[in-house]
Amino acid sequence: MALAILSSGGDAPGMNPAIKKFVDYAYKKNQKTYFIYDGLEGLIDNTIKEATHSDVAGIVHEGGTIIRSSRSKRFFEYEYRQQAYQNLQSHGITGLVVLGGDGTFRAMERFSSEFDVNFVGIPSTIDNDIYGTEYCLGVDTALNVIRDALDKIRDTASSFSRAFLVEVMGRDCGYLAIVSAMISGAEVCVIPEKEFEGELLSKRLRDEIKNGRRYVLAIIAEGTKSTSKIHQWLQEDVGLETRVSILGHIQRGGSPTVYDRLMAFDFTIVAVDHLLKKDNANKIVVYQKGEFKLLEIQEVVSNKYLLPQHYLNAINLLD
């Protein structure tokens, strides 16, 4: 049996920790393992290699991934998706790994609902927007990176009398941007899952300010897209000089943490373990109350990611 593992979409810190593990796990079980090189984009024009111990050597503290990532837009036309069904059957691989995240697993779906294809994805984006699991690999990687930067906006936030607005990824997801906002003491939450209540904050504000505060400090998620509202009316209703700073790709890269690496590790050896079975693989590995557990790839792609109602009370006692 040979096993090939591959990442698609945005990179995340732990993948290459994944892909350490992969190897040396499935060499301990006989396997012969191949690396999809460029994620969908390596496996329609074939650029897949064996690998080998020395490929693996030192790369668990590395953010991004060594294989390399990409989006396909060819992976959407069925010659190509029979083109890399085939380069798999070329080089004998009969199970994949695969690091990604909503876009990777719809296009696989497709693809083993077409073909006999057995894989295992391990859900991999800093954005944890994927239905069935309370954790994917990258999270607590980008949410240290951005908490450093929270820190250190506020220390210069408390210097001024002004409005600091941060805006952090997480596509069309608010997890990023809440548990960054209960991590850092943020005055201000915005994302795509809650209604802004503009008028009620804008008054709770103004009132603090009366009584002495002297900053805010507000995150936005980037699925609102309203950035340029929220710097408006921190401005114009709240009545403070805002700074708007965009946190971009830099959540995307680090080292991974302690977290992290274990994530990957696990993730990954429940993964292969899978695989070994033979047994109707094309599922996702998630993790559900200090479990590992696998759903049907249908099941995942079917339905939608919810933030815990938790996490939402937390947006409330803003209000």
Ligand code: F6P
Given for the second form:
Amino acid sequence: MALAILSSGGDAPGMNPAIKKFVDYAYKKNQKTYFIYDGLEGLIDNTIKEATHSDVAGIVHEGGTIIRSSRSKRFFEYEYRQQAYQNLQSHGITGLVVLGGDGTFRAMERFSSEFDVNFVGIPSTIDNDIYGTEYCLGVDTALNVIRDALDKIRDTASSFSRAFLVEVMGRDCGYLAIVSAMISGAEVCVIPEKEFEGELLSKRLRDEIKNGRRYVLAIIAEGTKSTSKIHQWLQEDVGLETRVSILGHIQRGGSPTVYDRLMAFDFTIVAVDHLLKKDNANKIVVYQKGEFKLLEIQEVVSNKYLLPQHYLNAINLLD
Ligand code: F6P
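Please give the corresponding structure for the form predicted together with the ligand, as opposed to the form predicted on its own shown earlier.
Time for the whole complex; same chain goes first.
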């Protein structure tokens, strides 16, 4: 019996601690381990190599993923999935841990409905947008990177009478934006899940500016695709000279926080333990109310992650 691990889609801090735990824990359980390099592309191209302890020495503090990642278009074609299956068979791989996000899990669902594969997915994406789990690997580190950037931007904002508009990642999900707005004390937050009430807000901000407010910090989720519209709104309706910062890929990098490392270890242990049971795997490990659970892959990919209501409510309370 041999177990393998791959990372796919956007890399997330916490993938390396998960990879280290995978090798160390599987070894304790007397399992041979393999790395599948370059995500689903590597599964197709057979870049599969046996993993050793020295491969995972000294990686726990590193962001990214030592086994690299990809966004594979080829995997959505049957002939490549067939090739991928043959590669798993040829190495005698009986269980697979998949670190990835929504797109990866969709691909794995297709794969597992056609071939006799046995995998467990670990939600790993800074977007925190996977159905059924309150937490995905990498989110805490990404939020800390954003917090650091916002604290610095606020230093400059408070030295000028200006508005600062900061665009954060998150694909179609506003999680990173709303949490960053809450913890940085931003006055404005625009996310895809909630209609932007520009008129009401500009009136309130103009009143506050009359009463002494000097600057405004606004956070916008990339998924709204309205950064230039909000820029214009801040300048024209609110009436403040505005600078825009798009944080971009720095949000995906950096040494995983303590929380991301601990979560990586726990997610991985649950995943490996499940693969070693005889029952059919093809599940996703999720974290709900302080506990780890396993959900069917079909349930995870056929439902949409919804922001908790108290976060949506918080948008109206920003000040
Ligand atoms: O899913 C993670 C993420 O960083 C999203 O927040 C972002 O929209 C996307 O990946 C960017 O993808 P890429 O690195 O392929 O440009």
